[in-house]
Amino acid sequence: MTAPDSNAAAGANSATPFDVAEADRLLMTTRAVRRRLDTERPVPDQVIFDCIDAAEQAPSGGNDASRRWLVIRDPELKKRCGELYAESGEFMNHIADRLDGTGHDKEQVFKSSSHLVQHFADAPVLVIAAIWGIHDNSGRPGLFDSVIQSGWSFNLALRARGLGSTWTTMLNARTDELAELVGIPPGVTTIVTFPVAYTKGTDFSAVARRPASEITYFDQWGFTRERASEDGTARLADGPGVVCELDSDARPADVWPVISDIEMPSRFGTELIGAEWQSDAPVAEGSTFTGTNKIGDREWQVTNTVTAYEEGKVFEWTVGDLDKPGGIWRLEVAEQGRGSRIRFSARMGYGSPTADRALSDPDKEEKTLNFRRGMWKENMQKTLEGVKVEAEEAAAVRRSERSSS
């Protein structure tokens, strides 16, 4: 058994509080490194041992010590692993070539992935994380869950020492050849392979992600809050909202005409019954339209202002007074696999009747807000399902027209 690094062991036994800023910097800047791996600088065994010792402190189900690590240094073995990886990842090269110079959102990702496909075997070390056990499709993959956190800890340990890697799984498509190549016995499952090297520079930074407030739900799936609650309950002051998302086989180009149509919610939901632009000018931030709404016997009209508009991607409008809105609604579409992910979100404001009712009785504020959010969520989900059908039908028509021309 390899003795843990003495400095690491001392740190692990220390009662000194962590420097949160430095810990967050490590967590937020541990990137997938592909093009900045230094293939010329050797990686000592001791560094690998130290990083695996750190990774093995990750929690595991039932404290089951079933993880195993395979370090590949032999040039011929690495070369053959690189060939297997390239055969499985050839599609990356094709996508990278197709996106090159287009400015597509994922152009750089596929360019980087293609680089790794071509240079996988050049890494000084390949490290495979594996586990004793075979997935039986039982829906209870607890054994394999014990590898994920360890693999991530391994990446963090690398980053802390000036090394980097990226999480690769394409060799899992060639398990028989890999097992024969490096002698992996039956009953062992390979989970991930890390090409490990020192990095060319250590100036990695955080990347753009949706903030926690947009992807964190409270008590009910899709119930958001813009700001952290002081007492953990839903309060108007915290910007309560709703998010609904749906994946579609239609491409963003087919989804966008549907979600940017202000009449669209009236076709699928139950509250908006009509909408009309107040000007014939091209739609942009600041454009306004009148919406007619109805709940039961109550019908009303309100002016809406476009507050975010990115052609093909984002359409947001604010209901009523911009300084005291009734709500802010937002539709987004983004590429997801071969299709799209459509996101419909809304946030409550102080200018709505719901706000008046909620604030009139603080003891019932949360109940009032959640009841209204439940109504929103039902309508928003119906709307997205309608968008999906309409967009996919439009996509089918376009494909038929192309094939017949």
Ligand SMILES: Cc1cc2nc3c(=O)[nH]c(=O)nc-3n(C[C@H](O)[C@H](O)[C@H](O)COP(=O)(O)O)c2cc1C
Contents of the next structure:
Amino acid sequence: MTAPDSNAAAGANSATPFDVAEADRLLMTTRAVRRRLDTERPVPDQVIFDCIDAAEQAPSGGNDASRRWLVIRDPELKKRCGELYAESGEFMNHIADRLDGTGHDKEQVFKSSSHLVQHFADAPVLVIAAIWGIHDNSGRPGLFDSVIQSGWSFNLALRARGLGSTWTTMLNARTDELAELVGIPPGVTTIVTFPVAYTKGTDFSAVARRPASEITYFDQWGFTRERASEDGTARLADGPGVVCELDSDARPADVWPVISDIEMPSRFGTELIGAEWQSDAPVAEGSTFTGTNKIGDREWQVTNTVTAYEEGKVFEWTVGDLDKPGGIWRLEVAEQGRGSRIRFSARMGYGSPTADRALSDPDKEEKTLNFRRGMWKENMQKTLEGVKVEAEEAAAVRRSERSSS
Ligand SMILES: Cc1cc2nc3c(=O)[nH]c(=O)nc-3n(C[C@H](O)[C@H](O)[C@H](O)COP(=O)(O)O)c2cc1C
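Previous: the form predicted on its own; requested now: the form predicted together with this ligand:
What follows is the entire complex, opening with the chain shown before.
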């Protein structure tokens, strides 16, 4: 076994051991490449070896050297793999046809996936990452969790050299046929198959993803901060927030009427007890409604302004003064599997008694914010559970109406 010269590879002699911008460019622009695989240009073995050597530096449970790689070049074998892939992936062609021209969020991914279904065997090489062992769901490390990171390193190494691929798992549905075709022994699990080629051009881009600030929680599940804290503790200045999410079997179309109903939170939460639009005009950004809140004996009213509104997707309102809000509340729904994911998030502003209390004693700022966030989280969770019930009831009614008509 030989160890590559890692320092030479890393250029480890400057203040940061890597050119971070360049490293991030590699990490952020390594895409699933399907339509831009150059099927005409040969891929030398040496490139595959180099990428696998890089990938083999990835961690494995117990440092157990059990990963194996299978490179398929033989045209007949590739053709048969392509047929197996197409049989498992036929559904992608149907979905692509159904979404074609609809502008649906997943239209492009299915168009591209369907292209791969039809051209899988055209890639100059197919590379299968496998491991000795059978997954027994025991929770012990070693199988999928010892291959995945290595598979991704392989992709990054390809991209660094002007090649590309797509992470594909569809052949995993045909392991018996695959094993027979290429002689994989019992006791080996195949995890992923990469159709590998040079790419047509190398100008791939980062794509839109939820920013870290919305999906990263600090100390408690769901506790977010809009900006990085300077001292690592929760500060009002960093936009502390709460996120709750719940999956529902109801489709987004059945969830939307529930989450865009301003009276809905008063049915399930304990603080907002009523809400009324201030005008009859259609709801849009800038629309206002009066909310009535109650904690203990204290009851108060406040004007809320709709600050984001995307029909069927996003409903956000800001409490009180837009320059100094009490909070910003946001309900979102998105397709998730056959149903939807409902997301309720909130961010604290400077215009609330909690904010005053937090700022009056910086030593207790985090504690004050977290205590209030705990209350919010409990209420938000209850609200989501109520939304789920109402949306699923509406979906059931709609289904039974449809079947009886
Ligand atoms: C576990 C896993 C399985 C995947 N399986 C397939 C597959 O069988 N076929 C395919 O075309 N893409 C597959 N993909 C690729 C995803 O569709 C792709 O990563 C996703 O659409 C995002 O595109 P991006 O990687 O370019 O950001 C898979 C990805 C992962 C992580």
